[in-house]
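In the form predicted alone, a lone chain appears below as structure tokens.
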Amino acid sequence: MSNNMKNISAQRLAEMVRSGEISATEAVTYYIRRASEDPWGAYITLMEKEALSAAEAVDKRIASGEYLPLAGVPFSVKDNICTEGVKTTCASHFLENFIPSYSATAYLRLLASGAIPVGKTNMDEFAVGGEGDTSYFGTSLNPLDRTKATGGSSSGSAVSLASGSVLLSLGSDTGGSARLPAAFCGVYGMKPTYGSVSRFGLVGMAPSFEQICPMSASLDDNELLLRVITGKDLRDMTSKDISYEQFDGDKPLRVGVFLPDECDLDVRSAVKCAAQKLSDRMWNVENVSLPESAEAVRVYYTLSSAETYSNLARFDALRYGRMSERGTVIDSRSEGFGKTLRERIAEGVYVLEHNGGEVYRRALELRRKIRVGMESLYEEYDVILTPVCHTALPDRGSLGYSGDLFMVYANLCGCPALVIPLGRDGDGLPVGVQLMANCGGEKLLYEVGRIMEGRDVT
């Protein structure tokens, strides 16, 4: 059974599973294994009784006659994300032993369609973070390269990707935080219109940032989980259904290309060879500049660092989380939060309390000008093309600030980006580009992304 597990995807799985060419069971079986073996750090907590249950469950609905998307197919989930009757930890000491009573919907929503949840994955702690390394838990490293960064927060999910005890991920992403994982994992990242996948469950960081996102081994396999998981939740106030702009194979589209000069050289050769990809279709591809550039990555992390700060006060030990044993809730928060958060949380005191909040109010007013700047060029360009970061893969420790200048964008205006693996630097490893469009425009993103994988679109 090894060999037909090796390299498959998704959509074959559940298409395999659905003829009973091989049952639930037996897939997740195998799957639970390569879990259970993972030597990465990719997991906080397996789910393998879940799992097991769940399969055996699936096997009776097929054997019903319903038909399931995404029968048998084998999903992690970022610890950030609830899961009834499961620890989420949110790779912090203050929840480690935290069980939530409901489950998140997007999760919902994946087990409805048939697929299995394999593990809890580990993450940044409260999704802080750029390289998964603030994690209670242990750093997760990259299956391509253990000495190379494996971006954060979405780490493990990445990491449970490219290890392949999995097919199919849910991340978070509030700053780029899943695309650049996906990127430097080798793996598929999308960061969905704002408001099209419900953030019921999803435990915030940034809630004006922040989106559950679709990661995945394969291009189609993560249009089939996006789908999957949108859709309005009455639960979440910020949900709406998205009217997606559909593709026209026949339309010359325009693309902008965003292409600093410090970037190295593997990353420049990634986005122009997809430019050129592009271009040979008779697109117009032009070279472009994104507003306040200057200012963005500070625009980000001020107003997330306030909402953090804001949105963590809740966590206090009174009504749950690790409860220091002198019994206070600054003592609590001291040893439960580890040493990045803590500094996150006293940068939004000191955004939100300096000067009388001036410094929040003019982060507002930036934030407004990026989108009304990005809205422009929208009406101009259909899709926007930039790297991922400035490196191609980083060494562990060193990523800093270098790919968040790509990544803030589509977070600050709400709009959808789509990392895609699309060339290889000097060692053979991956080096991923991005893609962004305007509001609703994923189906968009995913077309563009095929034709820049040399495959035929009509």
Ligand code: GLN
The other form holds:
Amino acid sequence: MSNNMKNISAQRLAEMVRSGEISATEAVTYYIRRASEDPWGAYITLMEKEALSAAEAVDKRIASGEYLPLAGVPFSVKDNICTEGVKTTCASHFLENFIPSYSATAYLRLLASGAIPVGKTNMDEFAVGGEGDTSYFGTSLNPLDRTKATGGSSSGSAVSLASGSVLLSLGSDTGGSARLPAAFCGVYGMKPTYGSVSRFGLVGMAPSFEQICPMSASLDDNELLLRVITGKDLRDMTSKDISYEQFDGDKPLRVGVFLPDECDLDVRSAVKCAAQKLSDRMWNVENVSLPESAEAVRVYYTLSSAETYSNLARFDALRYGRMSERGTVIDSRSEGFGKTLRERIAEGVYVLEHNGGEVYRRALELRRKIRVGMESLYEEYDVILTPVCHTALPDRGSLGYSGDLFMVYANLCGCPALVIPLGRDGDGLPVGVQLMANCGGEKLLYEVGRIMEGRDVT
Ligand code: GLN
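Requested next: the structure of the form predicted together with glutamine (GLN) (the form predicted alone having been shown above).
Every chain and every other molecule in the complex is listed next, the one we just looked at coming first.
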């Protein structure tokens, strides 16, 4: 069985389970074993008991004739997404033993579609970071090469996919956190249109920027997962039903390419090669620049740190979290939060309080300008192609802010962005490229992605 299961797609596995070729219980037993042998530190908590009882329930639902789009498909869940009765730590010492009494809507939608949860994945503490190295539980290693960056903050989700212990994963992305690790680990990550996926049950970092995101080992599975988790949820006031722009294969698309000179050679050739595939279809492919590109990263950090500061204020060890032996809120937070998170919160305090909030107001104004600039860009171009990072696959610990420029636009503007592991560097390791579109452009992104992979549109 194991050989069949290794490179199988979620769609194919679900078909096999639906047709009775394999039971959900048999399938999941295989993936649980892989997850429990995981040497890369992908997981914080394994969900063996929950997985087996979910699989049994799926087998019964199939036997009673129910149609389940993700029957028996194993998935992992970033540990900032609440799972009733199962620890949700946000990779923080502070929430080390937190067990939520309810589940996130996206997670419940996956269970309803027949998918099986295998475990909660490692991440940067409270999603603050870009390499997975702020986790209280240690950094997840990149299974493709352990000397290279894994990317973060959804590091464990990407690793669980790349190492084959699941076929789908739920990550989250505030400023690149699903897309960067996807690219570095050679898998797919989509940051959907703001509001299209409910954030109910996501322990937020910066709510006006983030979404729960589909991550997967194949492009088609990513789209299937998005379809399952998307849709209005009365428990999230920002969620809405999105009408996706349809793709018309006969109409030439207009493609803008943003490729700054500072990008390294492997990155440049991956983006150029992707652009070539699109101009081969006689599409109009032109170089573009992005609005306020000297300021965008700063605007992101200014505004998101202010949101992180206020959003995390509820973690006072009275309502949630581990109380210090000294019994005070301030000691509990200082002991429970790691250094990077404490620094980020301090930045947020500065942003909101310095000069009567002037820094914050200026950044808000720039965010508005960036949004307006992107809106006009999308009047001229249907999709925008960019690198994921200036360097192809950085060494562990060397990433810094070099991934942020390409990531933050989608979060600042609420637009969708898809990362595809398209190219290869000199060592045969993946080099991701990113496609962005205006809100509701997810379908376009998936179809253009298929074309870049040299496949037919669906
Ligand atoms: N690196 C970014 C930050 O630290 C992204 C975080 C995220 O997307 N959750 O803010």
